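First, one chain by itself: the form predicted on its own, in structure tokens.
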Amino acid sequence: MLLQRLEAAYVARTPKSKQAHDRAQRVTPSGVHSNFRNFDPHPTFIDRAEGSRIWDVDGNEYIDFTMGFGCLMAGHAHPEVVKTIQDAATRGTIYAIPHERSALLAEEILKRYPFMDQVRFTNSGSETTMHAIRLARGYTGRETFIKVDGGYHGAHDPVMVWATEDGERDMLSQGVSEKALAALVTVPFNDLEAMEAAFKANPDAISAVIVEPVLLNVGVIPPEEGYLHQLLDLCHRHGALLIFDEVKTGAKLAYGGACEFYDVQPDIVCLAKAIGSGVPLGAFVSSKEIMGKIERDEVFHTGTYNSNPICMEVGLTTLKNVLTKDVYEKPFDLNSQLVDGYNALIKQHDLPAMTVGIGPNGNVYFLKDTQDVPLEDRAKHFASNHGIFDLIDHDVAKAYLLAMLEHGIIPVPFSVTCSEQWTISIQHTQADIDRHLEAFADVAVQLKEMVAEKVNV
């Protein structure tokens, strides 16, 4: 069996690797500090990295398309990034006393956002979404929000649901608050019908919705044309605000995020993950008279690590020198280079799967049958594990990924659920994507094999 083989191939191959989560497992759970990055047989352990490769602790080289989650626009280690972190800490590591390069970052921040007027900074992304829901419920004095079934907000309590197809809700953690769910309701991604209904059914109760532009946590799914306008005009006709999740297309999507790329001004935009470049740090934006209600200290934002002085100087340099308007058109052609590498080697071998991109990212989705799955299918009728993850052919999936890594490719974070997406930075080249093509042609030929095998038992 071609699963079996390449999980003893990278246990050999990864000893060290084993030590380390051996010994990690004895004081830590799962020997990881996110549940995302646990793998079995036993994760990657790594050394080092720089622009597009990793290293792990055993000495194996890999070209790196998970990019941190997509953090890193700019690419691993950038020249300029290092050097401001190491000079920046020379001038003290947190202050939590105002300085000048908050201001500096806001002003660079708004520049990609003209429609907004003002800042205030985070240390990820699950607080700068918690912070941008209460800041609507505080401006409309509303409660209850919605949020677009699909979309990851982050791991405070309101936003820990997803809908199933029988319209119950899949909690994706225990110990989640049923109290704090109550204000929750949850809508379908691209359904405007729903969304209508969602609002006729609760009056001027809706504070905001809370939606990703595109779904980057369920692989990529694009909006419908005209969705993004029309969930705009819908919310402030019935009172409520429109919440941007931009923590994974902002500064990625192009050099506005989503509101650039579908020319949609909402009403708040969170951001964090790209414009760090891998430091913590998240940023919420919005007009002045939303954020009037923090001004005012009607709601409460406070954070001892908020404008972190080294968070502060890496985001400068990334947004001002890093990922400036001209560094976009090569990533986003090798991305499509690879999008179309894939579905041409899908269509070429007759695999069940189907590949889908958008701005510098891609993910290919292995699905259980033979028949392709329409996106506009998925997209409209995605829910947790009723959804998409029950599509996905999860043991050729593993397979994909662990045959990958063989050819030193690591194509997209490690997850059987292929729910994340490949990021091509700005340190890409194109032989990067040619070498990653001439994997993938390698690991189709066995991935058909594979499936072969599986549909004669």
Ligand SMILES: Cc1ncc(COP(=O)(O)O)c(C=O)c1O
The other form holds:
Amino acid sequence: MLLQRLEAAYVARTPKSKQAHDRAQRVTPSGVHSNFRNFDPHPTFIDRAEGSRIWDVDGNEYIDFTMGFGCLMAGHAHPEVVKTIQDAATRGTIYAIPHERSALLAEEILKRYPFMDQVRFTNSGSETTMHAIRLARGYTGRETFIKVDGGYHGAHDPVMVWATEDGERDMLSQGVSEKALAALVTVPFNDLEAMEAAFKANPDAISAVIVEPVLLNVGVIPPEEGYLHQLLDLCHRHGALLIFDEVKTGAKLAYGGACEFYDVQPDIVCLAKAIGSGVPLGAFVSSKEIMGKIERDEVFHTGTYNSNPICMEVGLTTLKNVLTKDVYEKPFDLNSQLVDGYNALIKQHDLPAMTVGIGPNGNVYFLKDTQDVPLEDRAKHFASNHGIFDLIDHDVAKAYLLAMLEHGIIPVPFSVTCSEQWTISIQHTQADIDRHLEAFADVAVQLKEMVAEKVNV
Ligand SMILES: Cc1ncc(COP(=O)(O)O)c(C=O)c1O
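Please give the other form, namely the form predicted together with the ligand, since only the form predicted on its own has been shown so far.
Now the full complex is given, and it begins with the chain already shown.
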């Protein structure tokens, strides 16, 4: 009942979004340009955004906690970023001939990763992980690599795979090359025994392990204490490299990303999202020794748009002037308040839900059944793409999202799998957090009734 009422209210509130979607659907599959963006009954179409606010084409105003799938640690349209884009555009949008600004940005990135020597730029997270894996293979002369399950590393062939409960593989897409996948092994997160076994089963064959240091594509799942250090040790004992996919943690979890936060020094770091404040900017960072493969043209890294001047300038402004060392404390504090506020309301209403937060990110999981998996074990179950899908009550998750929208809050990206998270940017305020919690206080009551109705059916 609640879900139907909320859907009807959503449709009534967003007629222009529907029109825009109808039009887009005629010329574009599903009317969206990334499959993740589709939403039933229709996606919200955005007009503009500024600070912590976003407005849809129907004129509805929301406090946005999605921040462009986590890109916008700087918040929407940060004045310095906007000015940088305006100025940079007048000097040309692309040269595809070297210019000085790329070295300046590389130097800025290396300040955050002082144990690394060199940087190459790309245009997205997917491109970055693709090149990082290729570099690791080229450097070690080994083809097989390990993907830690629960991670998402983009849309290129060998990473488009999940492990199922029984250890089988499930491809995220048709058209992915089975042959490319032959060189892939998947291992659960936070499981060093399984990792050791995978190395032993593939002696002298593993080029690298790629891992999200905090799983941020199954909500928020932090590593267990010591896991990342021991993983690094294990990789090196077996002659493999460790690749940190910091696309969602870089310049967010700390000034120096997850490497600083956990004090770990992997062999290659992949960056994108926050370093570019929303422009298409990615980078991989490594030692001179490993990057030597690219320098000698033994591993190929190219791209027409790489290090284009606008992205370089935006990256520079973002890292040098906007996401400075001193700005992280405030959003982290606001995030703790939000997580604590959620937990208190969940407890007060005895909702089958749990919240996990870290740094500027948090997520609420709406559970199908609270009895099945003890609370302390849940993180393990969520830490796989299948686990999370099976454990989440998708109806309640959708009702939560729609009910929060009704209150003018976009709490997490439009998804009913609870596989994303909120981001508190440096432009969010105390008042934004207070409004978010006031909204959830009301929504929690509605969800409680919905859950009770479900149990009684
Ligand atoms: C950890 C991680 N790696 C890689 C990617 C792929 O990045 P992009 O969407 O820019 O290709 C994402 C996207 O969300 C991500 O979260």
